[in-house]
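Only one chain is shown below, in structure tokens, and it's the form predicted alone.
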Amino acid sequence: MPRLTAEARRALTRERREQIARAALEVFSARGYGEATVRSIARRAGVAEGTVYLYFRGKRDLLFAAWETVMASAVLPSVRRAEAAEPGSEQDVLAAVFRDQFQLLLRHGAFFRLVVHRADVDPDFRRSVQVRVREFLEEVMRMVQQGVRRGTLAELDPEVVVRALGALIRGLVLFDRYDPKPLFDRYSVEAVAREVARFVLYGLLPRTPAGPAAGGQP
């Protein structure tokens, strides 16, 4: 049998561990975080308890590559969506980019809940995810900086606004279901996903022919 390139070996340990981070992330949103083993999740994932730990020091890793799994798959490339979007596209664009945001959090709610007690419970994870969360604002407000600079987006701050948008995001989604009448029981992603991106891009004031949204659809 032939040996394995290096590079072959890195894809296999990649996918292995992609593999293990996507069951982690079904058990831990199926059983919290208490009731979730180690065990449980090699059998999700197909593998022996004992290869888990070959590519996961234990269950904090494991939440925390679920998370990552998460942002990387799901995250970010509606962020570069929302980058690559031409001129007279961007209300489509970021309807688009709520959407699928709206989405992974009403599917991953449970999830994302999880991650945030155990950040506020356990330090070490939080400093983790710090660090990460740090990282991915820092992307995305290259991001922004670089629309800021072709002129396709106004001259914000991104510190404030990538911050905004993502506590919009996440609070408009997780909250919802402590609301006695949430707002996705009563109206679909994509109704939502649109009105949230026109306030975002025109605001509450009323919009006129000389407006910067003039021709825009209503």
Second form
There are 4 protein chains.
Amino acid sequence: MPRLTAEARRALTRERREQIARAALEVFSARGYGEATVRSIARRAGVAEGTVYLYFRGKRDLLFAAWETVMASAVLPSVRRAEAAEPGSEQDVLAAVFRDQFQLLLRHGAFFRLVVHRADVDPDFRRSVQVRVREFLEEVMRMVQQGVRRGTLAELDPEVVVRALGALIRGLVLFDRYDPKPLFDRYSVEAVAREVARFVLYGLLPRTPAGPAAGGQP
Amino acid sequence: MPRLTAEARRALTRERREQIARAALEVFSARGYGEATVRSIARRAGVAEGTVYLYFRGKRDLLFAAWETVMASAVLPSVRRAEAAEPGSEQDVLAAVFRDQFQLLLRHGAFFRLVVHRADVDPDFRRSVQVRVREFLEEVMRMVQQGVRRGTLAELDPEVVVRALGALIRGLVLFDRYDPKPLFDRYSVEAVAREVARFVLYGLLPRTPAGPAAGGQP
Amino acid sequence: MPRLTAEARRALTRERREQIARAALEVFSARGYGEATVRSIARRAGVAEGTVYLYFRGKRDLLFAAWETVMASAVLPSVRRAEAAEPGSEQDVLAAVFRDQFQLLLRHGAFFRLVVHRADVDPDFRRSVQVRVREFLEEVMRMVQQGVRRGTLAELDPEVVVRALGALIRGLVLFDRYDPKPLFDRYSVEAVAREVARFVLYGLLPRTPAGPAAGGQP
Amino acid sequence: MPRLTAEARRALTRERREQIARAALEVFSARGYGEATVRSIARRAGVAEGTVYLYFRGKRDLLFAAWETVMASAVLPSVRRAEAAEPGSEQDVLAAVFRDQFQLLLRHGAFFRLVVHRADVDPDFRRSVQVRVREFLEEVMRMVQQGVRRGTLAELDPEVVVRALGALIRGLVLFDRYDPKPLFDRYSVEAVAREVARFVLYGLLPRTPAGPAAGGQP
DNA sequence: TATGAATGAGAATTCATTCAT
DNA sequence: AATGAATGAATTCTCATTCAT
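In place of the form predicted alone, the structure of the form predicted together with the DNA is requested.
Entire complex below, previous chain first.
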């Protein structure tokens, strides 16, 4: 005897699903995949163990859901937003993108590290991850190509540069935790983003006129 | 009455240990930590299950051993070797370091991804990882500082730059696997190393044809 | 949505616990602690192996539960019951206590022997046993002291006498099994109890025919 | 190439056996049967694990050997010695026997408790134990019967009295450990033996002329 | 004889999943 | 839909025993 419209019911169901998925995200982040138990996820979501199986096929399915939950908190928009909002210098746009990415990765660091590993072990999950990575890379790629076309970026191989930038972003944050003196404990996200942007644009070589790269700048 | 000298015995023991540690490395890399069973490790090492426990305290200990096995294949020396062997341009040294690191990470990619995750879950293991990361970072730091002092490198914040380089190196390789069109499937390690070095030295901004960036191209 | 009231559920849970504890008691009695397997206990209780762990923390916990199960079948009340029900001669009261104790010990002989040993090995379990032993000794002590005060018992050191009686009771039954011609195979519990009471009251020295010791014989 | 005579060799072998059996006794006493490992016994005996199997068929055999080791330290002689050395009063003889038994049981308390339990579980071992128990009981029995014949002991059923005395002896010591205020911590072996002998001879009834047993004594 | 490395059977315990209520 | 008790497969680890040296 349904008292709710089909739509209201579907909304409730979706909400319940998300509630459990969020719980899974938290538990996976804290304990890893193998150590996380369905029971602990159910408890954190405030439902019974059996209930989890009404919304998900099993533990594995919970990982997919947790991943989608994280990705739903906007990876993609960041690039476009940055382009739109800060049409200023190349450097500003770059710094903004860095900042957004850093924030996302920082919030879910442990989970990303789990994902990176888990994708090795579970081919289906790997495909799921790759979809998102591709989307992100394509965005950055477009941006770089545009810069090259406009003449505002050097003619480096975009294939490589794009990946280098991605690696820089993810790597800086994901590995920071293992750093004896973690960067993000000592510098603000803003500051790191600015400095990395400088580095990414001008490289390591000194900019004095005597430097080997001197005069090469417009 | 031992027929073997104490030394010969110790050598055999060490060899056995390494044999099992290598098997653990392989199984962990292929299956992850939770899914790897001591039995499968024993089988791959060609010993009985119980034998594993003669050489290691338990499954967890096998992870530590696998990690040491990987690190024993020289992370650290690579920097010094590069400096010594190629005293030429800054760019050449850098490219050489990149290349060595890439090779190590590529060989044990899945295991590094496991390590990165596992260190989140197991605090003791995290400490074990941090020791090695610190060693590596200190080496690179020395190199960068030297460059700055000599005036051959720009005055960027070394704290940040060092981490950016580390992230670049690890990130490029570790995440390549999740790339829809993996870089290292299409370019040689050598080529990627060269292009990344160019990027790292000169940045993304365009240079005049006379700049040294151009000289790096055939 | 539980179909059963919370109380009904709790009753079922208690019943299940007791069912498994009884099975544990039987298996421990038959095989000892080390040789008893959780699987065999589960089988005897008619449940799956995992179910045991829903009610008990582990094998060790089963031993504690079995011990409480045995002690729940009233050690302590026997003394009071005897005093209340048979207010007649000292000898009759004593015989009644002996009889009750004998019956309890006989029913769970093997388990008591296990307990006596197990308490050596497991300090926590020893404490658990001591609680019950103390309770029993205090009861008997009260009885003896009362007798001395009334002048109906000789002025022996009660500390020693109490323990002698305890030893007599437990010892007679527990060690009977190792007797080549077990006492309790040949005499009724009643008969042994009567004869031991006579011995305990009048000692081994001979008495004149007029002595009360004679009156106890048909 | 035997350098020793067959006899000398046999002596060495016997010594080795005893050395290992003593080690077994110690380890069994400390840890129980299930928890004792052959390795720990070998270590304590100062030999290799494999060596144990040259002298004993297996772990079970070590228990038999430990038991024989204990019994070899004279249970039996005590009664005869007592009779021979102290031909005085009945009470003195009894006290002497008690004393000897107490001492033996106290020295190997934990082991006797293990034996008492172990005999339940292992039928062969039970038979081994019964042989010794029988020997002891027959000795005491002879003593009691003699007393009765001589008219120095009351005409109690000797079957029962013998067992009561045995239970008293073993029980007092074996269970003392579980006593909240252990007797043997507070009284000397001598004192307990004396008081128990008094009890055993005269019983619990008061000896004043007004007492029910009064005048009953020769 | 003596050794101790190797074996592998067996035990306790955990936990994803099912299903009667 | 929701529950959570029950299941039993699978895993880690121990240890008595064997056997090549």
